[in-house]
Every structure is written in structure tokens, then in C-alpha cells.
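The chain below stands alone and is given as C-alpha cells, in the form predicted alone.
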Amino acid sequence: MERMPQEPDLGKHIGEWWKENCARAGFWPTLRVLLHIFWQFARDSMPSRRRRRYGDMDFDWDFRVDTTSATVSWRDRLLGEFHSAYQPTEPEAFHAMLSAVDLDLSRLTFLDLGSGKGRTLLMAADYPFRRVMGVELLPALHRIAQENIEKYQAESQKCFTLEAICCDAREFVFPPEPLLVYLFNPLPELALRKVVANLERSLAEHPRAVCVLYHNALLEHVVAESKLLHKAVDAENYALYVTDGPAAQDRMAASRQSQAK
């Protein structure tokens, strides 16, 4: 039986966030950001804002699962403000992004860092990946993801090896196999830098094909600084990075142009 990690200590996480940001930006800028976070959290806790979060329920109705952001507890929402607020990926956007990956998906493992309640894992199962994995920090969201994986049934499903892991993405050890790593702004900048460094270390130890699919790439400069990843697709709402350089870029660019015709 899986041993469930303890619920993260809210005070400890805020303290670590404060220490890291003060060291990087200074006391007063960090204080302004902290006050903005609490103001934003209070505003988003209003009843009208909560009702708006129920707007992402269509996927849940279709497959009888729970991936909406509306039912996340106040504690986990506040923790998310210091990491990345939970927001499930829209199915239409997800399938559009996957169509840009001009590689044999059956050779790749899909890995979502910051997988939340697991919606992206379920959608990835509609593709012929070797396996599908998700990494989530918050135990409450992880438990729901496990339940969703057990419930999910779809005629379109092609991958049946799904796994949800509860751990800090900064400490996650990348499996030594070809990967498609999915990011939807799961981490603040310092944490994302550590994840990219861990990926580079893994690539140095186990050279292999790896794609990084970054949706709503607000911190793309962190990924772009990597010397082992090269941009293959630069779209309006996502960026795709690969490990095998210009050849993959040309191949994916040609594929994208043919799809546009």
C-alpha cells in the first residue's frame, strides 16, 4: 500500500518562499508581492469567483470524474499561490498541442509535473504513450487524481498504464527513458530552475529523446537557457523544446506547416 506523504506545512512553505524571495529580490519587493498574493486569494475566495471556477466542468460531466478547480480546498488554493495555482488544462488546447509533436508517441512516456487532479493524465491516455505519469505536491489533489484514474473509461483510450506520484517536483528523479514532459506553469522560477537542472543531469547520465511541452509559458526563459533543449515550436499559447536540435526543429516545423494548409 502506498504511503501517503503528510500534508504540506502551510507556514513552512510560506516561510521558505519568503526567505528565497527576500534573498533574490529584497525585503520590500517581497513584502509587496506577499500582500498582493493575500489580496488576490481573498478576492478569488468570493462566492462569485468560486462560481466562475465551475466553468471547467464539461470534461468532468463527460467522464464522471473530478478535475475542476472549483472544489479545491482553501488551504490547497493558498498553498498554490506560493507554488502555482491549480488550473486544469482545457481539452481543446491540450489536443492541439499534442498534434504539434511530430514524434512516435509510442516510444515516449508522458510526464506531467504538477498534475493536480489528473485531468491531463486522463487526456494523455487517449494517445499511444508507453505510459503516463503525473507528479503532484499536494496529497489532497493526488488522492483525487488516483480516484480519477480508477474511474476513467473512454472508448478513445489507447494507453492503460497510468500512474500518479505524490512528491515535490524539485526532488523527482526523471526516469531514464524517452519522455514528453508537460508543464503548465507548475512552479515558481527558482523551483523550475532546479527541475531543469535535474533534467539536464538526467540527460547527461542517460542521453535520450526528451520533449518539453510548456503551456502558457510565462517562465519560458528558464527552459530556453538550457544548452540541451532546443525550441522546435513557438506558438501563441505554448512552446515545444526537444533534445535533438535543428533536425527535430525542421521536422516539426514542416509538420506544423502541413497541418495549417
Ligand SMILES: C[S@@+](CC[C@H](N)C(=O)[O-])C[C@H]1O[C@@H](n2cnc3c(N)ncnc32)[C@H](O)[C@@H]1O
Given for the second form:
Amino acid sequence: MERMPQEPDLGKHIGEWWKENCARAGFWPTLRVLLHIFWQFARDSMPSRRRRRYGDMDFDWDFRVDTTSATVSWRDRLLGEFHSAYQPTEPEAFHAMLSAVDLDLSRLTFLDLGSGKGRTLLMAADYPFRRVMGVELLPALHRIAQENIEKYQAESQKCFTLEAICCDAREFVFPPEPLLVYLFNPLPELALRKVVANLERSLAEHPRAVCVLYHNALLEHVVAESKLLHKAVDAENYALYVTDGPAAQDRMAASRQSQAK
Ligand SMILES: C[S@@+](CC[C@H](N)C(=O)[O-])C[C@H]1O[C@@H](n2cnc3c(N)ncnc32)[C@H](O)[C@@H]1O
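To complete the pair, please output the form predicted in complex with the ligand; the form predicted alone was given just before.
Zooming out: every chain and molecule, the one shown earlier first.
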């Protein structure tokens, strides 16, 4: 039986965040960011903002699952403010992004780093991926992702090997198979650097096809700095990077040309 990770201690989490940021940016800038986080949290707790979060419920109605950001507890929302708040990917955007990946998906494992309640795992299951995996830091969201995987039923489902893992993406060991790594702003810059370094180490040990699909790529420069990944698609709300390898590069280039026509 899976051992459930403990709920993170809020005080300890904030303390570690404070130490790390003070060491990097200094006391006053860190205090300013801390006050901003609390102000943002208070603002997002207002009834009007809470009501607005229910605007992402269509997917849940359609598939009888729980992936909305509206029902995340205040504690997990506050924790989220210190790394990355839970917000599920819009289905329309997800399917548009995947249609730009012109690779044989049946060879790839879909891996969402920061998978939250697992909406992308369910949406990715509609594609013929070899398997689908999600890594989420917060145990409460991870548990809901597991329940969603159990509940999900769709005629369109093509992949039935789905797994949600609860751990810190910084510590996650990449499986040595071809991957499509999905990122929707799960991490602040330092943590994303660590993840990219882990991915590069994994690629050096096990050279293979890997693409990184980065939705709303706020920290794209971190991925772009990698010597092992090359930009294949540059779209308004996402970027797609692929590892070197004639087959992958050629096919992505062909796909770009046909999109441009
Ligand atoms: C913007 S949400 C994206 C959710 C999901 N990927 C989607 O697109 O529907 C970012 C998620 O990353 C998670 N996260 C933040 N830091 C993390 C870490 N160090 N390891 C794993 N997950 C993390 C957050 O808890 C949150 O659920």
C-alpha cells in the first residue's frame, strides 16, 4: 500500500521560504514579497474572487470529477502562494497544444510536473500515450488526483495506465523512457533550474527523445538555457522544446511549416 506523504507544515514551509529568499535577495525585498503574498491571498479569499474560481467547472460537470481550483482549502491555497498556486489547464488550450506535438505519442510517457488535481492526466489519457504520470507536491491535491483517475470515464480514452505520484518535483527521478514533460508554471525559478538540471543528468545517462511542453512559459529562459533542448514551437501561450535527434527535429520542423501555411 502507498505510504501517504505528510501534509506540509505551514509554518516550516514559510520559514524555509523566508530563509532561502533572504539569503538570495536580502531582508527587505523578501519582506516586501511576503507582504504581497499575504495581500494577494486575502484578496483571493474575497467572495467575488472565490465565485470567479468556479468558472473552471465545465470539465468537472462533463466527467463527474473534481479538478476545479474553487474547492482548494485555504491552507493549500496559502501554501500554493509560496511556490505555485493550483490552477488547472483549460481543456481547449491543452488540446491545441497537444495537436502541435507531431511525434509518435505511443512511444512517449506524458509526465505533468505539478499535476495538482490531475486534470491534465485525464485529458492526456485521451491520447495514445504509452503511459501518463503526474507529480504533485501537496498531498491533498494528490489524493484528489487519485480519486479522479479512479472515477474518470470517457469514450475517447486511449491510455489506461495512469499514475499520480506525491513528491517534490525537485526530487523526482525521471523515468528512463521517452517523455513528454508538461509544465504549467509549477515552480519558481530556482526550483525549475533544479528540475532542468535533473532532466539533463537523466538525458546524459539515458539519451532518448524528450520534449518539454511549457504552457504559459513565464520562466522560459530557464528551459531555453539547456544545451540539450531546442525550441520546436513558439506559440502565444506555450513553447515546445525537444531533444536533439534528427527524427524529432525534422518532424517538428515539418509540423511548423504546415502550421505556418
Ligand atoms: C499552475 S498548477 C498546474 C496544475 C496542472 N499541471 C494543470 O495544468 O492542470 C501548479 C501545480 O504545481 C504544484 N507544485 C508546486 N510546486 C511543486 C513542487 N515542488 N513539486 C511538485 N508540484 C509542485 C502546485 O501545488 C500546483 O498544483
